[in-house]
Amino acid sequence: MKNIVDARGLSCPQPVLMVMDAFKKIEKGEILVMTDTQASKENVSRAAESKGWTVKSVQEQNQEFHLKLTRS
């Protein structure tokens, strides 16, 4: 997967802003977003859904969240 947003170590709204920038560059496809807080995971998910993206999966490992966002 080449579309990756690494927002680990950042507080909101920075992860959401990074994802919104990615949406401007990628109209459809798949984006992997990496965060490390519950608030960032929830805010990124809401922002993605509000822009027509789907949260395909969320994986939690080692206190990190990996969100796979898709849009076709």
Second form
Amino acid sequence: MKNIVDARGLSCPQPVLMVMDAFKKIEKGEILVMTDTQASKENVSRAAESKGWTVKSVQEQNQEFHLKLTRS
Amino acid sequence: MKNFFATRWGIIGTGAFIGVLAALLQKLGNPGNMGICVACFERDISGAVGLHRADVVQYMRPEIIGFVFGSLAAALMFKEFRARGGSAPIVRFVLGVFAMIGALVFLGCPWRAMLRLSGGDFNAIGGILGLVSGIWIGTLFFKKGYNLGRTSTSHAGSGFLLPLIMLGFLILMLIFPQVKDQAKSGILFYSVKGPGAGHSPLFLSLAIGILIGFAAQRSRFCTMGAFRDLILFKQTHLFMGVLSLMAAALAANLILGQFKPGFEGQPVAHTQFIWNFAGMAVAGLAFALAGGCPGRQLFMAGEGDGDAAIFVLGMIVGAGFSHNFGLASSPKGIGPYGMAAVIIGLMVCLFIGFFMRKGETQ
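Okay, that's the form predicted alone, but what's the structure of the form predicted together with its partner chain?
Time for the whole complex; same chain goes first.
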């Protein structure tokens, strides 16, 4: 996957700002967002949904969250 | 498992919960329009351990201890506890110092600004406008790439240090309990008059603090984030929590007979609009740059965030400077060096905002 937002270790609002930047670059498709706090996971999901993106899946591994955002 | 607290009703419920409990704490003995004030209470803790000797504001506030314990419990229970840190700690310390200095020019943290307004103190409007302005300046820095850098995971023990410091404070309070009409008990200082002398019973304060800490950790309640997200993303999620806090506190104050509208003679407040505004603008900018209001910093510290813990310690030390140097306001007005402190605080925060950016690391 080409579109990756690595927001690990960053706290709000950075992860959401980075995802918003990614939304500006590509209008549709798939973005993988990596975060490492529940709060960032929730904030990114909320922001994505408000911009018409769908949180397709959330994978949790080693206290990291990988969110797959899609928009068609 | 879905986190109910992270939903819209979750944040509204948490705000209302805090609003009602704050009004109740005031009824139980906490100072006027100060059912909860994170800045004032950390300032009182600073006085209790003698970092400043303003004799009217010395008390080891159990609410603050409870906030950290409640958040720690929630984080452990829901497997969110993670010791982390290393994101520009010295910057966070300095931001904590000036956040406190600014807040004490206004006389309150953002929570108390809301509670003051809900109690009818219209001077709080200046503070809230200042808070929003400070946060707005912060969002301009965010848009320009302001960033304190990534945290990294640390040894679990480091995440427990602030909760352990709070436990130590609680133990000190039990070993050296308040003695009526005495300004000192063992090594701890207590106020015999002034706001520091007003407090609800220790274990009630602690229990309510723990409940709020738990709910706030789950819901990510943050008064700075509320305005920041509204300005930056037009997102109302956290803002609903703040509105709910004010509405609930107003309703509770009306029922408890604590609503007294006006500008003059408000408890622990002064009427200098411009300095209410400016003090809180500095504080708001410092909170924005540090990523959380003082309450949220305590809750993050409870989750194991060492950077938030350093911000908290910065605030406690900042309270020492505030009172030792005559920077803090009193009901008579701003302190002799309050104006200078606000100007220096603004310059320091702007410096941090301008220079902590991507590409400025070398």
